[in-house]
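The chain below stands alone and is given as structure tokens, in the form predicted on its own.
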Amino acid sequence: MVRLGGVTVSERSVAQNAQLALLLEVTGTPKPGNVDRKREYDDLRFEHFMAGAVGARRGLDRAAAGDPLGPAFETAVEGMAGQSGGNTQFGALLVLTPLAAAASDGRLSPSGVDAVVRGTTVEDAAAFYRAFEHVDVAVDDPPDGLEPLDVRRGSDAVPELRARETTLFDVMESSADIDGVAAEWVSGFERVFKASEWLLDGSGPVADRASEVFLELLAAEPDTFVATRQDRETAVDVQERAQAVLDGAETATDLAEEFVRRDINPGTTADLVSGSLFVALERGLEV
């Protein structure tokens, strides 16, 4: 940190703030159902998330340098996958990559990021599909009529993407009603920017603020990753339990222990926290 005209200014680059956001997200505790510095699963551990954040850096650098969004994202995912835990931060990187691109161009605002994602191309979509070949990602079945564009087909779907002239924004738009990250892409990252304000308005250690924001987001909407892995009913129950914590009827620690036992992982909410941490860091959140 340096002092300029009486104001503390971070010397971190855009990519460094994006990487730091990934690290701060996983250190926040408790985050019911998610890996944090006190809780982990047998096959998905805290160290995997730390390694994933380190591995993703080259792709974040590419996004901040103005490289095409799709290849930057694929590079980040490929690097993230270079640890033994599997998928740690696929969704978080899908949030962070366009935010980093917008920030590097001085456009870190809902309208600025909206312009970035709407400017994506068919080749960005092709790179996004190839990213699924680097790591297993839990996704829902595609909407009716879009079976040839199932992301689980990876590069096999690329000829169809090109034939239909489907951009990466088009892909996100087609999934926005069932995927919380895709919904952010088509809404100007509305929830991410709102949560960044909560972080900036909060007090105490940033990791603690991150866990509080996680609960606020989880209580506001059903987590789409829970809906995909379990079902909609479970996602609604998780939302209600998070609200109970905020109301003081339950404790976050007890809920965290229960969700780990039940293998309930509100991963989409964690992805949005990563994005909100990045925006807050770019806007002066001090660490």
The other form holds:
Protein chains: 2
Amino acid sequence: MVRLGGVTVSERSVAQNAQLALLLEVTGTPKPGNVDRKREYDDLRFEHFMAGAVGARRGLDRAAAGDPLGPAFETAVEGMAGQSGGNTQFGALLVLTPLAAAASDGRLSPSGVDAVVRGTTVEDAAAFYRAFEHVDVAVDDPPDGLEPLDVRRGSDAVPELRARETTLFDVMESSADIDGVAAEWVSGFERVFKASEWLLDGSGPVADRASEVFLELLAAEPDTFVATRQDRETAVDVQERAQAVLDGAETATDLAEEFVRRDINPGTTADLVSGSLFVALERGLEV
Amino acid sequence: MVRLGGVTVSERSVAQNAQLALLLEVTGTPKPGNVDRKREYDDLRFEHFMAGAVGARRGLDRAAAGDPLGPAFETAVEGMAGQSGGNTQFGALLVLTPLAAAASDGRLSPSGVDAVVRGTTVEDAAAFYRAFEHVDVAVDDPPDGLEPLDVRRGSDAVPELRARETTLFDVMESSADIDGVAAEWVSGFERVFKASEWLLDGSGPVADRASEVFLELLAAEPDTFVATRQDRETAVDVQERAQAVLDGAETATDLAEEFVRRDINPGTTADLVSGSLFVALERGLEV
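Could you please show the structure of the form predicted together with another copy of the chain, as a counterpart to the form predicted on its own just displayed?
All chains and molecules follow, beginning with the one already shown.
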């Protein structure tokens, strides 16, 4: 750290802040339904998130160095997947890589990151599809007419991407209504930037702020990962229960225990928390 | 990961494994008296260890790249200190940097790391002293006659180091009887390598194995950080209490609560756990 007129400023690089965002996200507790410092699943444990964050770093470095976004993301996912827990941070990396690219370019703002994602190419889309070959990700069936572009086809879908000249931004746009991370891509990362303000305006341990921001985001919109793995009705129920915690009618800890028991994992909301932590760190959030 | 004949092998680099060792060490719980995933102090929190591990990476990269050990260590400490909790992993980095240097050189063995530490120079010692300027570290008074080399003098002691031609190995040798990390430096990292075998022979979550190995090490010898901050008597009492846990006469969780309350922090033992996790990861411990 350097002290400038009494203010402490971290000297962490963009990639270091992105890696730290991954670590702080999973540190925040309670985060009902998600793996956190105090709760884990038998086959998806806290330690897998540690290893995921370590492995992702090379891809985050690439994003921060200005490499094309798709290959940087694929590298991050490949490294993240180098642990036995499976998918830990796929969605978080899909949030973080464009933010890291924008930050290292001095334009970490809704319009700046919007320009980054709209500048993606067909080759970025191809790398995104290849990323699905490194790890199992729970996804919905593609919309009608887009079956040839089902992400579960991995690199088999690449010729079709090229034939249709589909960019990575186009891919995100096509699933923005069913995927909360894709929705961020097409909206200038609106919820991420808003949540970063909450983090910066808060006080106390950063991990506690991350936990609060998680609940605020969860109460605001249905989590699309829950909608994919369970159904829309469950996602709406989860949203209402999060609001009940904010209203003081339930405790976050009880909700956390129940969601883990029911295998309800609002992972998309956690991905947005990672993004908001990164933006806040870049804007001076002190750890 | 790559799968070779059914065996999964991580493709993490030496520096990545060193960073992961820092993260897994603090993930292990309970580790009586130490910050872990479920216990922290108001001013020294789990999140500070996350930021410390992120910041240390640049120095670990230098050690793995074959840079001189002292400057690599100083870089790691400077980066580690870039958070508001103070000293999180000074001792762990003093264990990890020589191990990382040996590993990247293909000689991660007691004799290999012994050659690394015995090859250190006066300039390595100078960098080690400068590292104390980046963070407050609790240390004992120097032995009689070594007051001019009190580490708390930082770079002011460098002319004296040069005049006496004191290498970093010499510095460690002079405090090996009062500092458990220095004792490792002069003994081929004997306890670290032994504990790495326990980790590899164990089963179940790596974090649980780290917690068990911590107790085994704590029960075997008095923790020198406790001896420094409290006194020798307390360190021996802590050792006996750890043995009582291993004997089933006390629970690790109760001991953890009590030690945190009494501000008894067996930090040197935690440093050795970090080293043993690194060796085990390099030798195939799967996360």
